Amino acid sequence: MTSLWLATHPISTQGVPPVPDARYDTVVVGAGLTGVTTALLLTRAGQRVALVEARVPGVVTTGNTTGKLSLLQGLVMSRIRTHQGDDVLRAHAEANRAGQSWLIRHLNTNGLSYQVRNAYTYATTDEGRRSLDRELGATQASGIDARWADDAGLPFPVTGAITLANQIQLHPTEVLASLLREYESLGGVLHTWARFHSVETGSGCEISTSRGQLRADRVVLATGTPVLDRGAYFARLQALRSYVVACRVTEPVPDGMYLSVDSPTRSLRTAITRDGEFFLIGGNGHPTGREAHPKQAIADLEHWTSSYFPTASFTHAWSGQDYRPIDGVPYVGHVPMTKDRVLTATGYDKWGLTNAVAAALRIAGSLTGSDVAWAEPLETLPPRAMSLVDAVRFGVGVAGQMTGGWAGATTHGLPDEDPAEGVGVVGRVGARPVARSTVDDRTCTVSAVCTHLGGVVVWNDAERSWDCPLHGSRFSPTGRVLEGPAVDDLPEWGGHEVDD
C-alpha cells in the first residue's frame, strides 16, 4: 500500500555516503517531520549535523499521516487533563500552538500550498456527546477557543460536534521535502539506508549504523518510538495502527476536517494534489499486531464511504503507526542512563504535525541554550494515579500477548506447503516459532520471534508484514525491520541474517 502523499510527491533524495568516523555536533536519527525539523533548527544555529535514516525520508509516519495541522485533536485535551491537570494541559496546548505557527510560517515563506479549514470533532452516540462535553471543557481550559457547532455539515446524523476555525490541511511529503531542501542547502548531511543499531555514551557518542560508525556530542532519536531500551519507553507507549483510503467523488463532500469520537473512528478531509482533488477517509485503528485481518479495515472504510458517497472511486489505501503515551503527553527530552547525551521525542497520540515541530523546538532549544518558556511544565511529570492504572493495564495486555503468542505458535507445526500469495503463517519447527509467507511469488521463512523482547509476530494481510503485538515492531516478509523499537532483522530460518 502506498499513501496518496508518497504517490504524488515521493522524496527521492539519497543524501551522501557516510564518511568513516565522521564527527558531528549532533546526529539526528529518523528523517520524518520531527527529525528533519530538529536537524534544520540545529543547522540554522550553526551546528554540524548528520541526519540518519534507515530507508528514505518520510516513508514511515510522516508519509502516512492524514495531514491535519490542527489544535482540535479528538479527545486528547480531556485525556491530558485527566492524567496531568490544567497546568500541563495549558503547556501542551501552547506547545502545539507554537508548532503549528512555526510550520505555517514555513509554508508561507516557501510558497507551499495548504488549505484553511474549520476543524470538527463529532459524536454519533449519546456517550460520544458526553465525551465531547468533556473535551470542549478541556480545550477551552487550555486556552484554545473551540465551540459547539450548530451544523457540522455532514451527510449523516450526529449527536453533537465541536469546532475550531482556521485550522490547516496540507501535503505532508511536500512540506518534508521543503524542509530537507533547506537543511541540505545549509550544509546539513543526510545519510539514507543507514539503520541505527546502537549508541555508546562517554565523553561523546559513538553511533553504530548499518553503513558504519559516526561520532557526535549528542544524539537525537526521532524514530517514532525510541530504539533504545534505556528509559523503557516501549513500556509506556501503546503502538496503534490506523487506516486511510483516498477516492474521487462527483457529489459534494464536507468542506471541513473531521474526526469522530465514537468507535470505529472516522477521519474526513479533502486533499488537493498535483493529480487533482481527492477525498480522504480514515479510521478503524487498533493496537499494532492485535487485529486478525487488518485488510478488512480497508474494506470497511471503502464500504462506509460508498454508503454516503455512492460515486466514490478509490485510488489509494494506506496505514500509519503512532504511539499513545500512558501519561497523556508526549515524551520529549533526555533519555535516562545516557549521560544527557541522547534525547528523544515520542508519543504524539496521532497528532504528529503539531507535536513533531513542538518537540523539535524543545530539543533544538535545549541543545543551543535557547529553551522555550512553555516547555517548563512539560519537563518533569510526576507519576499520577491514572497513569499508573493505565501502565498496569497496558503491562497486563502485553504479558497476555507474550504468553498467548508463544502458546499459539508452538501448539502446531509449520505447514510443509508454501502459503498462498499474500498469506503468512506461523508454526513450530522443533521448539521454536517460525514465520513463513509468500509475497510476489517469493516464499520466505524467518524466525517468528521479535528481536526486541521476544514476542511472536503475526501476519498483517493489509501491509504484508510481520507485526509484533507487544510493542509494535514491524518487519518485511524477508525479516527486514520496518518500524522499531526493534533494530535487528528477523533472522532467516537456519540462523543466517536476512540481507537488507
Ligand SMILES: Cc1cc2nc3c(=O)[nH]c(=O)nc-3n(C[C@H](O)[C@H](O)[C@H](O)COP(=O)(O)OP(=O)(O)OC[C@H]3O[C@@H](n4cnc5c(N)ncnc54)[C@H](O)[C@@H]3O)c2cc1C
The other form holds:
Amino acid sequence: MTSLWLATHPISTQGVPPVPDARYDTVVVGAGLTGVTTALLLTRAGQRVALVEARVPGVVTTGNTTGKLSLLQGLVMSRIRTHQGDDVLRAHAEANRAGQSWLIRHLNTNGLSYQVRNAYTYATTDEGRRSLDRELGATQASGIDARWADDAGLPFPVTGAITLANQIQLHPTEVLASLLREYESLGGVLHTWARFHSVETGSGCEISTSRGQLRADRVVLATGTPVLDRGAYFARLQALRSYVVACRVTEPVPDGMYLSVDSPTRSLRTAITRDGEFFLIGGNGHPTGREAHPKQAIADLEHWTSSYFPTASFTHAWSGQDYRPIDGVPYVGHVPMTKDRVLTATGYDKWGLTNAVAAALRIAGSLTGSDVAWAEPLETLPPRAMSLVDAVRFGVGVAGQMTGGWAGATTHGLPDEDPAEGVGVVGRVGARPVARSTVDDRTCTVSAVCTHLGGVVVWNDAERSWDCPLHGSRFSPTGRVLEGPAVDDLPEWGGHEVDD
Ligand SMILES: Cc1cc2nc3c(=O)[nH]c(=O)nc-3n(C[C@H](O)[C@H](O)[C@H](O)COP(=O)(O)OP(=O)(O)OC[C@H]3O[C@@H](n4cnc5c(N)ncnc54)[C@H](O)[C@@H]3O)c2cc1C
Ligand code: FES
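Please supply the corresponding structure for the form predicted in complex with this ligand (the preceding block corresponds to the form predicted alone).
Full complex below, order starting with the chain above.
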C-alpha cells in the first residue's frame, strides 16, 4: 500500500554512512516532519546536527497523511478546552498558527506548489451538530476566526458545518524533500537505515544505533511516539490507524477540505500532483491492532465514495498512524530522567503538519536559547480530572488487550500447515504465542510477543503486518520493526535473528 505522495514524490536521499564515534551538538532521531524541521532549524542556527532515520525519510506518518495544513482541526479545540482550559487553548492555537505560517513561508520561498482552500468540519447527525457547536465556541475562543457555513457544497445532507477560509492543502513528501534539501545543503548530516536503540546521558549523550555509536550534547526523539520508555509516554498516548484512498473522477468534486465529526469519519480533499488531479477520501480510523479486518476499512471507503461519485476509479490506498494524547495537547519537551539532555515531541492527534513544525520551533528555540513566547502556557500541563478518567479508560483498554491477547493466543496450538497467501495466524507453541504468515509466497514464523512490553501481536490483513494492540508497535511479516515504541524486531521463532 503506497500513498499517492510516496508514489508521486518518493524521497530518494540516502544520506551518508555514520563515522564511528562522531560528535554532534544535537542528534535528531526520526526523519518525518518533526525531525527534519527540527534538524533544519538547528542547522540554520549554526549547530552540528546528525539526523538518524530507522528507514528512509517520510515513509512512516508524514508520507501517509492527508496533507491538510489547516487551523480548523476536527474537534481538537473543544477537546483541549475541556481538558486544559482557555489559556492552554489559546497557546495551542498560537503554536499551530506559528507552525502553519512557518511552513507557508517555506512553500513560498522554495516555489513549492500548494492550493488555498476553505476548510470545513461538518456533521451528519444531531449529536454531531452539538459537537460542532462546542467546537465553534472553542475555536473562536482560541482566536481562530471560524464561522458557521451556510452551504458546505457537499453532495449529501449535513446537519451543520463550520468553516475557516484560506487554509492550505499540500504534497507532504514534496515538502519534506525540500526541507531535507535545505538541511543537507547547510551541512546537516543524514543517516538512513540507522535505528536508534538507546542513549546514555551523563556529561553528554552516548547514542547507540544499528549503524554504530554517536555522541552529542543533546538528543531529540522525533520518532512519532517516543522510543524511550522513560516518561512512559506510551501510557498517555493512543495509537490510531486510519485509511485514505485516492481516485480519479469525472464529475465535479467538492472544492474545499472536509472532515466529518460523526463516526465513521470522512476526510476529503483534492490533490494536484505531477501525475494529474486526484480526489482523496480518508477515514475509518481505529486504535491500532484492535480491528479484526483492516482491509474492510479500505473497501468501505471505496464503497462510500462510489455511492456519491459513481465515476470514481481508484488509484491508491494507504494507511497511517498517529497518536492521540490523553491530555488533549501534544507532549513537547524534556524526557524525564535524562538530565534534560533528551527532548521529544508527540501526540499530534492527526494534525501534525502544523503541530510538528510548532514542536520543532519550540525545541530548536529551547536548544538555541531563543524560547518562543507562545510556548509558556504549554510547558507544564498537570493532568486534570478528565484526563485521569481518560487515563483509566486507556489503561483498562490496554490491560484488557494484554490479558485477552495472551489468553486468545495460548488456547489453541499453531496450525502445522502454512497459512494461505496474505494470511497470518497466532497460536501456542509450548507456552509461547507464535505468529506465522505467508506473504509473497514466503512463510515466516516469528515470536508473537511484542518486544516493547509484551503484548501479543495481531495480523493486519490490509498491510500484511503484525500490529500490537497495546501501544501501536508494528512489525513486518519477518518481524522487522515498522513503527511504534518498539526498537527491537520480533525474533524469528527458534530464537534466530530476522533475516531481511
Ligand atoms: C491517515 C492520516 C492522515 C493525516 N492527515 C493529516 C492532515 O491532513 N493534516 C495534518 O496536519 N496532519 C495529518 N496527519 C498527522 C500527521 O501526518 C502526523 O502527525 C505527522 O506527519 C507526524 O510527523 P512525525 O515527524 O512526528 O512522525 P513520522 O512522520 O512518523 O516520523 C517519525 C520518523 O521516526 C523514525 N523512527 C521511528 N523510530 C525510530 C528509531 N528507533 N530510530 C530511528 N528512527 C526512528 C520513523 O521511521 C519515521 O520516519 C495525519 C495522520 C494520519 C495517520
Ligand atoms: S507496543 Fe507496547 S507492548 Fe506492544
